[in-house]
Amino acid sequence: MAYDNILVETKGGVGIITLDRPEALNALNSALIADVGQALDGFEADENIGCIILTGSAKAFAAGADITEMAPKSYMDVYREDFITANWERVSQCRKPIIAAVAGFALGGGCEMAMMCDFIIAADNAKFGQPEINLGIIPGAGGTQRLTRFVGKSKAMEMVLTGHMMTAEDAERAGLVSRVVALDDLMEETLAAAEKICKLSQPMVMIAKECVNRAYETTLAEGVRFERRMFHSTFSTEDKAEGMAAFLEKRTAQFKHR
């Protein structure tokens, strides 16, 4: 399928979505968000895809939401259409793992979209920020919530209240990104991580993702109880039997994803 605002390709079992509005530093408008949602729907339905990469350009992952689209909107406009809620959260709702490969600017909605992914690998030129306060608004796609969970109250408060940008190195130290790599190595390193995930049992990967996400949504006791029950459920699968047999027989497991 052809898209106007993104590029979509597959490499083995990895689905790759590249934001492609270079004239606007990949600013996120409704058409682009709709394209991303459709591409994710396709990858979710494709049994051959085990992991997804979301990326942008060397200059910008995404420089924020499209101000030209937002500026004319009134309170009633955004309230009645439930602006952002309707489709932006599709990234966070994907059951298959999504890795954000971030280079350049990830600001406002761009930072929020990266945080919706399961983890972030950042190029050494990446910059993260929530500058919405400079526009007379606040973050609206999870910036005050996910950022605080990732980097803590003090750093998040400074970024949200002042528009301060965090470098890739600072983001790694704060726990916002999993690691920082050279810009020229970004896609190679991200693909290597995605391909490693693709070799594993897809149901186990989805279960593990669900368990980690539950840690942010419940108490420790309830989270551990959920994890325990999901752990027990894995013992009913063919992949559990294959994985343990392969370990004992000192061979590579051949998962059937069931």
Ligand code: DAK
The other form holds:
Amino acid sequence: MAYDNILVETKGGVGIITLDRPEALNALNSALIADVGQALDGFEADENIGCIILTGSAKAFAAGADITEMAPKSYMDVYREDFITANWERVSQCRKPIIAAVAGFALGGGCEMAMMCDFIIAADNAKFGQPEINLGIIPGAGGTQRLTRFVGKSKAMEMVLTGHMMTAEDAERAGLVSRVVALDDLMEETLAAAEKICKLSQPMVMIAKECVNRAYETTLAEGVRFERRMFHSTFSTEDKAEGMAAFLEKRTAQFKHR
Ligand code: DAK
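Counterpart to the form predicted alone, namely the form predicted together with the named molecule:
What follows is the entire complex, opening with the chain shown before.
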């Protein structure tokens, strides 16, 4: 299927979505967000896909929501149409793992979209920011919430209140990104991580993702209880039997995703 605003390809079990509006630094308009949603639907339905990568260009992951699209809208417009909300939620609702490979600008909605992914691998030229305040608005897709949980109050406040951009190095130090790699190595390193995930049991990866995400939504005691029950459930699977047998027999596990 061809898309107008993204490129979609697969490499083995990895599905890759590349944001592709170079003329606007991959600014996120409704059509692009709908394309991403549709591509994710396709990858989720495809049992051969074990991991998804979301990336942009060397200059910009995404420079935010499309200001040209937002500028003419009134409060009543955005409220009544629930402006760009539906498809945005699609990224954070994806059950398969998604890695954000971020180079260049990840600003506003771009930073928010990267944060909706499961982890971020950043190129050394990456810049993260929530500059909405400069436009007379505030972040609208989790920038005040996810960013604060990921980097803490002081750093989030400085970014949200002043539009200050964080370098890749700072983002790694703050815990926003899992690691920083040279720009030229970004896709190779991200693919290697994705391929590692693809070799594992798909349902276990999905369960593990759900458990980590629970940590952001509930109390510690509830989260640990949820983890315990999910842990117990993994003992009912063929992949648990295969994983442990393979270890004891000193061979590589061949997971059947069951
Ligand atoms: N929207 C539209 N066009 C953009 C854009 C954007 N966000 N960012 C860049 N462009 C366009 C520029 O207008 C320019 O177009 P031409 O003039 O060539 O036609 C082209 O991309 C190249 O940009 P620059 O010439 O500005 O390039 P520079 O290297 O000089 O500067 C920059 C790069 C990233 C620093 C600069 O472009 C910039 O400041 N861009 C705007 C960044 C920004 O303010 N982002 C936040 C937007 S607000 C929600 C979900 C999400 C959101 C809200 C609600 N819901 C679910 C409800 C998100 C809101 C936002 O992201």
